[in-house]
Structures are given as structure tokens and as C-alpha cells.
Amino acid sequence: MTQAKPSGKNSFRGADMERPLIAVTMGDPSGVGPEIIVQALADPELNRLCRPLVLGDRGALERALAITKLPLTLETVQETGPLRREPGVVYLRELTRLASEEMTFGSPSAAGGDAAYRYICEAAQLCLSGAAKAMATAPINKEALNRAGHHFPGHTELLAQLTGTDQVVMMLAGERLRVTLVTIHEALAQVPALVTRERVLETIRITDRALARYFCPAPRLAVLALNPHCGEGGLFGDEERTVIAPAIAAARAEGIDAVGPLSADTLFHFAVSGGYDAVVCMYHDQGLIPLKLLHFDDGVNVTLGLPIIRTSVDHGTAYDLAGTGKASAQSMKAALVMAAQMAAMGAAPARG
């Protein structure tokens, strides 16, 4: 893999500057990332909301345009944007020039993993410097990332290191439901030990701060129980009494509008009816099953707690669909729209 030296125009007109610049990482070049990005950017509504700048590989994007047969052209730019915004143009900051064998559809490679890593690092730096107001990420492959020598479970952990952040929270969101997670990718048998008072309280705090800043001024949070029927008075477990309820009490003492513990089998009905702005869930499937039932195509993954805005698609590389042009771009569009909306509500502070 060789390093690209992009060239082109590098300043914006004043009118364009009013819309936030969103750094869009191309993700794994062997997956659906390039295809869903160009499909999303074909929607003129996105250019009215923001200035997307793709960080990626020209060859991969040209291939995606050929597959999707979209009437778009690529313009390579050197800095953080072009002089003008032309309809039908995808603006690219070219960071890699991959050989075709390094981005075979459906086949993770070390070169592809390293490329995805470079895109993420560049996007984070653009956000930290203030050049970009948010980043929206296409999916990566953890195997490829690790084969390239970058040993992170995924975007979240990498971005936490790049931004010097100790505590982050995953939020999955759509128009009807938002969920945040106390534990994420953990074996179910390990979850009870990981649901501690401190971890529940910090998840509530981060959720409250982020929602108040970017979504609604006075968020109402529902906090779920871990056990069926809230433990049924201790018959099915006592984490509700010993861990979750004390965390909620501490949050309420800080002025956070959090209620619970509430039973997961009934709470979501009230949440999607507008009773709560977000639901704090104890483990992965407790939150993601209802979220994906409602927002399978347009769900957005948001990393809360970072000093930058980061949104992402709520799906993986979809290797089985890569190269077919059939992958849905709805989640990518939703991630870009949410990034623009969050930036408009209040850009994250610049660092460094």
C-alpha cells in the first residue's frame, strides 16, 4: 500500500462555512462502506445540511460508483474542503492508494485494516483541531484491523485512546427510541459482575450530559433492571436493590431526571410512546433488540463521552453484500444527518 498525496482546491466560500464539515471515514475497503457512502451522498438533502468530506481511497470509491451506477464524480481535495460545492460531486481527501488485491470484496486484509485505521485517525484529528465539526464512520472489520497491528476491539476503544477519554458510552438511536448500554460486548454470564454501582452511575451521567447538549435540554432517562420483574423482591437476583437503585438515587441527587429500576419487558412500550428520551440498559441485547426492531435500517451508533462528535452506521461490513450495490444506505444517511444535527446543537470543544 502506498501513501497518497492529494491535491486540489482547499478553501470554502463563506456561505459553505455555515454548514458543518463532517469527516466521513470510508471504513473497510473490502466491505460495503464505499458503496453506502456514495449512495448516501447522492441525496441532495445531505449537502443542504452539511459539507461531507470523505477520508478514503479513490480506487475504492470509483469502484463503488461503477457498481451503484450513480451519476456522481469524485474531486480530490488537499485540505478540509473545496472552494465550491457542486451538485453531484463527492469530495475526497485521499489517504491511501490500495492495490486491487488489497481490497477484494468480502476478504479482510491487513492493508485494508491499516487503511481503515488511517481514516479514523485523520477524522479524529480533524475534529480535535476544530477543522471538522463531527465524524461519521462506515463499518470496519476487527480482524483486518488487528492483522494490521492495530489491536482495538473497534471504533469506540480506538477513538477513546485517540482523544484521551477514559469513559465512553455507546448509544444506539433512531427517531422513536434511544438506548445506552452499561455493558457492551460481554458474555452474558459475565454481565452481573460488570454491572456495578459506579458503572451504572457513570453511564447515567454521560447519557444525561450528552442528551442535554445535543438532543433535548432536560432529558428524561429510564434505567432498566438487570433481572426479570426487577428481581421480584430478590427471588431472581438482588442487583436492582444493591447496585442499580443506589446508582439512580445518586444520579437524582445530582439533579438528573432518572427513574428506575424498571422492568425491560414493559418499559419500552412507554419509551417509544414518548415517556422517556433515552433508556439506560444493562447489557447489549437488552437494548439492541428493541432498537433494531424499530430502526433496523436507519439506526445510528453514537459514541457519547468523547470530546468530539462521532456517529456511525449501526451495522457491520456486510461482506456478503459487498460489490453488489444492494446494501442499504439508510443507516449511513441517518448517521450523517445526526452528526449534522448534533454539530448544529453545539459543536464539541476542540483540543490540542
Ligand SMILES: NC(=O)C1=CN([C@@H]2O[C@H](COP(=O)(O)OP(=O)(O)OC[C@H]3O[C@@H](n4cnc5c(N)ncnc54)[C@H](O)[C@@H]3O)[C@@H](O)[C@H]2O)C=CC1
Second form
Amino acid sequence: MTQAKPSGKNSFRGADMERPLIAVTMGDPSGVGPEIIVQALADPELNRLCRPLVLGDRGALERALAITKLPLTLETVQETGPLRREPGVVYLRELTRLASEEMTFGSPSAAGGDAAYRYICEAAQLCLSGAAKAMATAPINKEALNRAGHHFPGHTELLAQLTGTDQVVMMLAGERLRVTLVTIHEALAQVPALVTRERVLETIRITDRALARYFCPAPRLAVLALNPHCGEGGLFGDEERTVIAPAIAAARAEGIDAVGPLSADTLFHFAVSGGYDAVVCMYHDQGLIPLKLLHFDDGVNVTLGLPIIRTSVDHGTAYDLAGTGKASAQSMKAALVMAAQMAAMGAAPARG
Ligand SMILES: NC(=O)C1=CN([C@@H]2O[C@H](COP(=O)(O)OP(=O)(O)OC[C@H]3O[C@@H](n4cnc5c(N)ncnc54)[C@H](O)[C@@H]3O)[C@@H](O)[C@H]2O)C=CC1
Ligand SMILES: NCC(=O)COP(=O)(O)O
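Shown: the form predicted on its own; wanted: the form predicted in complex with the ligand:
Let's see the whole complex now, leading with the same chain.
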């Protein structure tokens, strides 16, 4: 009887097919994006988990390889590239050819902002078509994006528009803490008017649904107050009584394990001691200050509520470090690992 031979080639190809294709956007060419991408992709473990495809600029990535002195080569590919991936190769879909003066380190440019915009749009398209299973984004500079005429405060809002999604939720996640935001890129003066019952409720719902799908089967959510001491019985504001508590009650009536409103000054202590799976915060800095205190290096930004999977670094373009090779690539790596793990579970079905 002939023994079935172990088919190295076939099994390798099979393994490749199982590894999800992740579209990796290069971000702002004048920032640390290109450097942290090549550093992250130099990790063989990452390439065992997924097939990263960088959407970006060859000149910017060659410069990043020179700075980081990594033994990687760049291969420009069409569409999504070959199924079989060689170790030590960064696969690039070249979407721009920027001149050096359009990617001066530490200096935002309209050309750089437009390039970053194009990488994001293409990645979203690849995800929507099913060609990529997720996207992981390097940081953009919002000033450059807006200078280029793309009037979005960040990826989150742009992706909501590109995918036709009404409400999305920004989550930042680390091993010890996860936070989600009711309002995202808003002037602090605008926040109270934007903290509506509907918005708080929808943020709780989206957080609960995404956590249950990807991270923990029965999420326990803490919902923060907006004002100090939960408004102190109306002495310092009444959003807790009129808006946040009714939203929590409605969420609980739907079977969601959400509690609050809870005072933000003490709650994080209990959240990191394991009391909650996520903290629903009313505004950007309320959630991101504790998150970055604990997870500056390895935090991941995940956009919840989209019909596609999107993860990102938790930091910005770090113009002060761009071109030095000193920026930590840990958050980029964590974003790629999380994208691969989420992709293995599949994007959430579109909401009916
Ligand atoms: N996901 C994204 O695309 C994000 C983009 N941004 C944008 O980035 C730009 C700059 O924002 P900033 O507020 O200055 O924040 P930033 O995160 O770029 O920098 C703040 C400080 O953290 C340091 N830092 C950042 N990343 C680091 C890394 N990987 N390793 C070591 N140190 C690091 C910087 O050197 C700087 O001292 C803005 O346009 C902002 O909107 C900010 C956050 C996220
Ligand atoms: N502070 C987080 C942040 O600004 C990231 O925004 P986005 O580009 O992911 O929307």
C-alpha cells in the first residue's frame, strides 16, 4: 500500500490560505508610521498569524528600512499579492509616489494627508469586497488630512462614512483595561450636548455586542458619569439623572449587564482590578488618559460597529521621533495581532 506522503508544499499553501489577509495602511508619511510598520512586520510570529499587505508608498518604506536597518525586502504587488509569502518580504500595494519634500519628517503636508486618505479608502474597499479580512492602521496626522481637503477628524469618522455606518464606537484596549467612548473627537465644550440618552444607549449596545462577539461571552460594563461625583445630586450637573441613568436602565432592560453612572475618579481602580470588561466613557480624555497610563506601549484602538474589522495603534504620528527609528512598534504589532485574531472570527454581520 502506498503511504500518503506529507505534502510540504500543499500544507504550506493550505496554511497560507487560512492566514487572513490584513490591509495595513501606512499612515502619514512624515510620521513614524512607515518605521513602526516595518519593525512590526519583521516579527516572524506576525507572519505566521496573517498575511499583511501594506498600502502605501515605496519611497517612504525604503526610507524606513534604511533607518531601521532591518533585513527585509520590499515587493510591490498588484491587487492582494501572492498567496504564498516569502519570509523577510514586505508586500506592498503602491498607491502613491511621493516626492521627498512631500514626506519631510515631522512636517505635515497636504500631499501626505491625501496619501494617507487614499490608503484608508483602499483598505476599506478591500475589506468591504472581502479580499482583506481586516485592516490595521498606522497613525495619520489629522491636520494634514484636513489640509488635503478631507474633512474628517480621524479614521473612525471616515470609516463610518466609507462603510455607510450611522454610529461607530471607538474602543481602546489593553490587557488590563478597555475603554469605549460616547463622544470621540469633539471640543470639550460640545460634549454635554452630545451626551444624549440615545447616544449613550447605542454606545453601550455596540460595546456589549462587540465584546460578546470577540472578547468575552458575557461582558460586564461600567458606565461613567459625566460630572464629578456623579453630579452630586444635581449640584454639579444633572446629565447623570436625566440622560445616563435612563440609558443604562434601557440597556439593562435589553439584558445588557451595564451598571452606573459611576464616578470616573474612582471607577478605573475597580475596573483594572477585574470588576468590569469595559468602561463606557463620556468623552475622549476621560477614557484615554487611564488607558494610556496603563497601555501607552501596547494599547490597540478598535473601531466597533463597522461591518469590517479595523484596528489601529493607540498613538499618533510622533513627529518628534519620526526618522529616528526610536518609536516603539509594540502598539502596531498588537494592532496587527488583534486584527488577525478578530479576522479569524469573522467580521460582525451588518445590522438589520
Ligand atoms: N490612530 C491615529 O491615526 C492617531 C493619530 N493621532 C494624530 O497624531 C498627531 C500627533 O498627535 P499627538 O497628540 O502629538 O500624539 P502622539 O501620540 O503622536 O505623540 C505624543 C507623545 O507620545 C510619543 N509617542 C507617540 N507614539 C510613540 C511610540 N510609538 N513610541 C514612543 N513614543 C511615542 C511622542 O513622541 C510624543 O512625545 C495628531 O495629528 C493626532 O491627531 C493621534 C492619535 C491616534
Ligand atoms: N486618540 C485616538 C485617535 O485620535 C485615533 O483616532 P482615529 O484616527 O482612530 O479615528
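Whichever C-alpha set is largest while still superposing within 1.5 Å between the two forms counts as the rigid core. Numbering follows the first chain given and starts at 1. On a predicted model such as this, the values are computed, not experimentally measured, just so you know.
(message) Could you check, with the core superposed, whether the Cα atom of Gly234 shifts 2 Å or more between these two forms?
(response) Yes, its C-alpha moves 2 Å or more.
(message) Once both forms sit on the same rigid core, is the C-alpha displacement of Ala187 at or above 2 Å between these two forms?
(response) Yes.
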